[in-house]
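Coming up is one lone chain in structure tokens, specifically the form predicted on its own.
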Amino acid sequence: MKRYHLTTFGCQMNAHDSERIKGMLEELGLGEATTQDDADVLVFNTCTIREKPDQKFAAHLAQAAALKARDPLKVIAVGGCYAEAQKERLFELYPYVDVAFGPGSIPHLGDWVGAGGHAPRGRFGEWESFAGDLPAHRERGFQAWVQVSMGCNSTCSYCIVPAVRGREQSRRPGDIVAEVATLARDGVREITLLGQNVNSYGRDLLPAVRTEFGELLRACDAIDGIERIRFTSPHPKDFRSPVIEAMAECAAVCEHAHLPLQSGSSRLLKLMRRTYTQERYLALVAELRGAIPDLALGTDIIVGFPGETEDDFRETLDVIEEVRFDSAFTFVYSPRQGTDAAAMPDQVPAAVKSERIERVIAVVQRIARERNQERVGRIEQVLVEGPSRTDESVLRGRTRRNTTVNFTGAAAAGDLVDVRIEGASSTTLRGAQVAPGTTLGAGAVAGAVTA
């Protein structure tokens, strides 16, 4: 049996695409190799949203080239956003790459493998099918990604995603609901709905099947067996009242939202073409928390965008302090070829960007630690994911608010258990499993989530 090895870079959509690539290759008769040395086909699913993934990918590809030099029959395949951005130039940069494909052309890797190498070396530039329609190899039987759309119609000045994933294409709602129903029958308890901008889902569909995202949440919530529903990523400009109402009213939809801010400066937000202001963002936060009082909010922050002044940066810090995010992904701005921001004047010096990212991380971590410490004494429902990465005698799972919990107890992966929270850091909670129906003890914080 021939074997493949897949390396994934980047976002959750890439993680989903990689599960589909694995499922497709396995359906063609390939087995999964644990190392690149043991694989006949080396697949890289790439990201190009920032400079760091590009550099990481180049290092991995150099290792693959060395393996191919020793064994010329090894096949190197490169997919994902970096492949789409480079197109045929990829073969000039890396002549040892055998085949490449963009995010909308994933099935062509299967065509190439099935045809024994006679398919075109590269397939780019047009959306052809949803990866979500391919078979999947999931890492966990009780959790699943569900693709609802692909591509993005926004025109953020720093972002290359529309260029490499194309304009937004929504899957038919019937296909999504049918997939979720099948997942539930297979034992999946938690799904995450995926799209570049899930909140604008359905607007490109014909009137006969048009379904907005709030309606899709309700349809998934109605499926027996699905106990947790998450989604990512929304855009603040499209986060409208019907979605907020569905989040508040649907029992399975988790009390968590990832709401990218990028900058707290309205001036910079306009340069970024985010189409909202600081004031509009804060109003949305207030509406969300008014409807869902125990909501956890995550975000994305970019520091060092062209033209960012100290005053702009301080506005970002002020918004972080006001909103009090539970988590944040923080990034140093890196120019992406072909984006408008890359050609903007007043690029921020590297030393200034470095100093600002350290300051923003310090604030984010302090607030996240304080927010997590507020959970101490509560009983949280935790979906068990397996043993802790650092101590196999301890279990690891996630709360509905998407916080990692390490805890002592006796449970299997996929179980939903109650955990009393005993400690907290900026990124994790710590606790002990309790019997179902256990109530809060004296002095514990009121308002705990109980199963």
Contents of the next structure:
Amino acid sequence: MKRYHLTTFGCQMNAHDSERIKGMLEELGLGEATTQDDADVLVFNTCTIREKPDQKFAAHLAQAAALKARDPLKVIAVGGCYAEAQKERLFELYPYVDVAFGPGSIPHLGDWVGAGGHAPRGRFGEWESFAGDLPAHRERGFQAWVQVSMGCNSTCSYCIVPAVRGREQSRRPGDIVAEVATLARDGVREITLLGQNVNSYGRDLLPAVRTEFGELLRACDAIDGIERIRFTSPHPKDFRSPVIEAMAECAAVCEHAHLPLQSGSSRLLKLMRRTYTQERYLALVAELRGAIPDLALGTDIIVGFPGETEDDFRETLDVIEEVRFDSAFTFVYSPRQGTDAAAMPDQVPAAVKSERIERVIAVVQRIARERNQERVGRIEQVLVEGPSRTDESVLRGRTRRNTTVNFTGAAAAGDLVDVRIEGASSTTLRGAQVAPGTTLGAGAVAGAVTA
Ligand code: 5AD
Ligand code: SF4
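So that was the form predicted on its own. Now I'd like the form predicted in complex with 5'-deoxyadenosine, please.
Okay, now the whole complex, with that chain kicking things off.
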């Protein structure tokens, strides 16, 4: 039996696509190899959102090339966003790549697997079916990603995604709900709905099936067995009241939202073409928190966007202080070929960018630690994921607010348990499992107590 090895870079959409790539390859009769050395086919599912993932992929590919030099029968296949961005140029850059395919071409993997020979084969720019409709090899039985749309109609001036993932297309609500129902029957308890902009979901659907994202949340919430619903990523410009109401009213929808801010300066937000201002963003946060009091908020921040002044940057710090995010991904602006921002004057010098990223990380980490420390003393519902990564005797799981918890206790992966929080860092909580029905001790804060 031939075997494949798959390396994934990038976002959750890519992780989702990788499960489908695996599912497809296995359906075609390939087995999974544990190392690249043992594999006949080396697959890479790439990301090109910033220069760093490009470089990381190049380093991995160099290793694969060395393996292939020793064993020329190995096939190297490159999929995902970097492949889509480069198209045929990929074969010039890396002559030892045999196959390249964009994210829309996963359904065609069968065309080259088993076709024999090593003539370069590429397939790009196709989007005729959702990866969500393909067979999947899921890593975890109790958690699943569910694709609701593909592509993105936004025109953020820094972002390459619209160019590589194409125009937004919503999947039919019936197909999504059917997939979630099947997952629930298979024992899945937590789903994460995925789209480049989940909040604009449905607007492109024909009137007969048109469903808005809030309605989709309600439909998923109604499915027996689904106890947690997450979604990523929303765009603040499309986050409307019906979605907020659905979040507040649906028991399964978790008290967590990832709300990419990018910059706190309205002047910069305009140059980024985010189509909201600092004030609108803050009003949205207020509305969300008004409806969902215990909401955890995550965000993405870019520093060093062209033309960013010290004053613009300070506005970003001010908004972070005001909102007090529970978590934040921070990025140095990275020019992407073909995007408008890459051609803007006033590119920020590297030294200024690295000074700003350090300052923003310090603020983000301090606030995240403080936010996590506010959980100490509470009892949180935790979905168990398995043993802790660093200590086998301790369990690891996630709260509804999406914080990782390492805790002592006796539970199996996929169990929902109550954990008393005893300590916190900027990224994780620490605690001990409590027996069902345990009441809070004196001094403990009620609020996240689960039934
Ligand atoms: N440079 C830096 N960060 C970027 N992001 C997207 N494009 C770029 C870029 N060119 C960040 C944004 C986005 C996250 C997924 O990646 O913050 O929300
Ligand atoms: Fe995900 Fe964007 Fe990277 Fe593609 S380029 S993998 S959509 S983060």
